[in-house]
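As structure tokens, one chain now follows by itself in the form predicted alone.
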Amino acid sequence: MERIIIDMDEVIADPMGEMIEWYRREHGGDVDFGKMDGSWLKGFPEKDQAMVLERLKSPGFFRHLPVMEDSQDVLRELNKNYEVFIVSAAMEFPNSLKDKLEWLADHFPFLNWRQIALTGSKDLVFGDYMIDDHVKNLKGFKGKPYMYTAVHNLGVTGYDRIGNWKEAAKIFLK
């Protein structure tokens, strides 16, 4: 059975959308999507970036993130036809470990704990395919990499892209 490695943040969970909504609601600020090349943190005003980063590091932030549209239905079907693993580089935000595990259990209950890897480096994983929004995770991958399109990676070239989960279904659920 072929193996698909799937990233969590900005692929099946929406931390950027949650952060922008919080920032607008709590601080009345706005973001500049044009500055998000490489990192969506850059889109926040420079004076507030440290505050945004602290919120990312806080307990509970990753617990209640919105789910990316159609990801649950498509992953449920992928799980029937592939070895699916959710691999998230969570060590940068240690408080996210429990949050991410509980979030996955709530929103993707058809995945078992053996299909989840919360790690510091995705260089440790192998598979036939990887879906991720960061080039740093895709460039050393030995299988077929797919760039999941996000505002921070629009300038990245050299990868086949997946723009949403309906597109992923067309690729993997033929």
Given for the second form:
Protein chains: 2
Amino acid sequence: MERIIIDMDEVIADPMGEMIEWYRREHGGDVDFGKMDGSWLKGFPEKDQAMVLERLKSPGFFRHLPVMEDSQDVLRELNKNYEVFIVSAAMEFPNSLKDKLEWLADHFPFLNWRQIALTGSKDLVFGDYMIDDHVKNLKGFKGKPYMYTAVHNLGVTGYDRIGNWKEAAKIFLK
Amino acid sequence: MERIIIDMDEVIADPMGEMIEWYRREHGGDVDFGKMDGSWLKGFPEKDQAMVLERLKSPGFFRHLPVMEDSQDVLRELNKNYEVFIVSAAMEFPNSLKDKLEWLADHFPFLNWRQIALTGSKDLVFGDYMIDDHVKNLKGFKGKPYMYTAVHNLGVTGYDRIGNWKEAAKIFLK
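Given the form predicted alone, state the structure of the form predicted together with a further copy of the same chain.
What follows is the entire complex, opening with the chain shown before.
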């Protein structure tokens, strides 16, 4: 069975969407999507970036995130045809670890804990395919990398792209 | 630089030692080292195994564990000569995740969060050497595996062994 390594944030979970919605609702502010090259945090006004980062690091934030559209249906099928691993580079955010595990158990109950890894670096893992939104994770990968399109990576070239989970199904579930 | 993947429990941290000490102190009981083949939990009297497992799964247990003798000195030197990753199969114990990260920051401050991975399975990681106390982790490894000797693996054959960190230094730091 071929192995697919799938990222969490901006790929199956939507921390950016959750943060923008909260920012609009609680602070009446808005973001500039044109300034997000490299990191969506940079789209928030500079004066509020520390506050946004603090929320990102706080317990519970990653526990209640929206699920990316169609990701549940497609991962359920992938899981029957591939060896699926969820790998999230989460060590920078110690409070996110348990939250991420519980979020996965809630929304992807067909995956078990053996299929989950929370790492500092993704240089450590190997497989046939990797779906991720960051060059830093894809660039050292020995298998076939796919850039999952997110607003912060629109300027990146040199990777085959997946724009949404319906597209992923067309590639991997023929 | 060659990559060494190092386990935590029974290799650089001592959950078994901590549990036995607590069991003797708080419950006046003792363990049978002759019954630990495969798992040290089996050395506790059967009537108390559920209680021991509950403590193992509770928040804080992995935060305050003894450090294996000489592991700090040897890992500090390994870290200058190899690409060191700490990989712990911890997903079965969600409460251990943050505890393990904080324990490492306390006792191995020369390692950074990029060098740490908490996984469900170790089939996912690759490197040149792996030091681990469990067959399940070593058996799929593509590099050179070393069995770190623990009371529960004394009956295992077929692996080169490391009995303590002074021996590891002799192998890796010539």
